[in-house]
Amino acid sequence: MPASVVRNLIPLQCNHCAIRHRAICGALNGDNLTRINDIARQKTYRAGETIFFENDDVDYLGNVLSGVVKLGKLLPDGRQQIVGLQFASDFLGRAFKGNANCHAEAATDVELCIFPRKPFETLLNDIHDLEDRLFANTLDELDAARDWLLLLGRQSAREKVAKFLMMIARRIPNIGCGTEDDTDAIRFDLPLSRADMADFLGLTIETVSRQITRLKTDGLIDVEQNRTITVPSVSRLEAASGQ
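Form predicted on its own: give me this chain's structure on its own.
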């Protein structure tokens, strides 16, 4: 395991894990849960820190415990394309393949529950429930990728930005701020800069900023200190996203 991964490793107790029932480990109990707990370790990354590089030989896999991980690929001319975001309970890495096909970076402070690759793959072969959960997780990612292809290829800039905000609102912990008349209001911090949002959505920074301003003018969002977003009505923002 690379030195950058070894530091700050601490044992992880699965019984006290806040995301276990949503992660692949939720398929396990009893002795099988003990087996995965024995190989699990917790690792922290600061915002902006690289988790692994594209084409690295990565000898571990993991669940995201908290924070947001940014997945990207480098183009031959040095430009970056963000190809995915991972949130709490998402599975990072690909079993039975060592080389990373993209790079991973902590978009925010991130906690991972990591498993050494070979012992984890042994568990996959031994425990069919774990294998089935990982397979279902992979199918969910495929469905999400198809939805995102539709977004990038067919939807307007306004719909792209609105849908991005909807995705963040659904996936990261938020602070409820609704009233008795409007109970679906939420507030959250954006995990990406405007430049990263533009990269992810296939837009320019200026277009992203302009669409955020228009959504704010239309009363669909409020923006505090450039990163904190309040959505007065999730249903209205959802309609603006074209869903």
Second form
Number of protein chains: 2
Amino acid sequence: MPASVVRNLIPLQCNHCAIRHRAICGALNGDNLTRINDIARQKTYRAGETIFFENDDVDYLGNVLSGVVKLGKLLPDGRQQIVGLQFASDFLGRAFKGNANCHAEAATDVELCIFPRKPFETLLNDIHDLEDRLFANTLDELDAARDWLLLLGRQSAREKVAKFLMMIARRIPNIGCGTEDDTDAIRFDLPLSRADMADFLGLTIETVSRQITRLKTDGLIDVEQNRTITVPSVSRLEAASGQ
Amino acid sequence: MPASVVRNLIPLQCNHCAIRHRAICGALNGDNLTRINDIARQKTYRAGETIFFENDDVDYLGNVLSGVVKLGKLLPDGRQQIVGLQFASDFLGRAFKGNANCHAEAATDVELCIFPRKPFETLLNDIHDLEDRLFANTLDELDAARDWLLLLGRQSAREKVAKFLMMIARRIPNIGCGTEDDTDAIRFDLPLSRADMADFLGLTIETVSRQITRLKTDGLIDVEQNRTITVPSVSRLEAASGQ
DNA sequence: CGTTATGTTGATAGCCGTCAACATACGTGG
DNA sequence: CCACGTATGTTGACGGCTATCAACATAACG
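The form predicted in complex with a further copy of the same chain is what I want next, because the block you gave corresponds to the form predicted on its own; please supply it.
Below: every chain and molecule of the assembly, starting with the one above.
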């Protein structure tokens, strides 16, 4: 990774970490927490910056503290597919195997908590619970990838966009809508551009835009300033997502 | 799983296992090999039989000894997507989490080497190398799933079929073609029907059939009896696969 | 030899991609 | 503060790829 993208590289305090218990670090306490804290450093990226390229020899791994990271793959002719999105508390990088099989890019401004590879792998060997947690994490990512295989292979553009919005709604902080007592309503900011959504859903920008317009005219969502989505009825949107 | 599909359930001998060193069992020897051998049993399925259903509480895990297993997911309306294919030496099942997130079906006649879940998970906890190997295995599956995300999201029907044939060629025993000295040629039997290929590639049966015909008329493959494929030039087929 | 499963081929339709114009927001420099 | 260029997003017209519907061919099987 180019050094130029590094904004800072500062120690942080695991016992004050907001996402610790959701991240793999939830497996740690006492001395073990101190050990990982000793090697943890914060690193930030601006939206659009590349974190690593495919086949890069990445010498660190880490957790997403805030923001959204896109994992993508490219065909020789430039076609792109986003193969994963990492949100706060998700793990980034591949233990015991240095070279990345996809590239990573900050979709929004991103804060990472990174660990140098070698000492982190030592921790994995020493602390069985930590490796178990990372293993479970990887199995969950595999489940998620298989869910998207079904989506990409068998669902329509409308279903794809609806399901994407459902997924974001689950993973992104809700920004509160006027009708607080309506538990079936939800409101959030899209962390991705239309172009990123297209690359994630195997569609074109235009098709994504048209489907959003259709969901809007059908009353399933409301859109302000392109990125702020209000879903008046989550269950109705879910029905439109095909499951 | 219905007991009716069980053809036999007999002990086997790990030290004579043909796929041991490619499977996760390659991490074992001496006493550890004896320990896993004590819990290993052979189980066979006929082509088309279901091994487990989505959300089943599967009480065993295991290796594929021979044949091909399809992992699939269904939408409520019946649309299907195959999300993984497991070949000889591949691991089947999800450690530390009983309920399956997809269904499994024998694509061909299949022999499995199965381990009851509880004692197998004990082995995983006791033998660090075994868990490491299973972890590495899972990471490879994740890589494979992401490759197919790119395929499903961004590649044409022709590229999909070409890439599928390339993948099968790598994973299935070569049956030898007349021109042995031609290292760029290869010949194999398809383990999947057109319908399975369609469900794997996110296409219809008809489109798969048409693309195979096109590859044949373009001289990229030769087809005998629907299932036997000869590839005169692997590099030319690879070029048609888009990478 | 009939029946079913599997695969191929043709005609047609529809969804989504492509190309293009336009709208809006944002940042930079005059 | 405005002018301009760029990035992002929307909408329309059109075309092509793949799905759908249908007929037929071949193989498998009892």
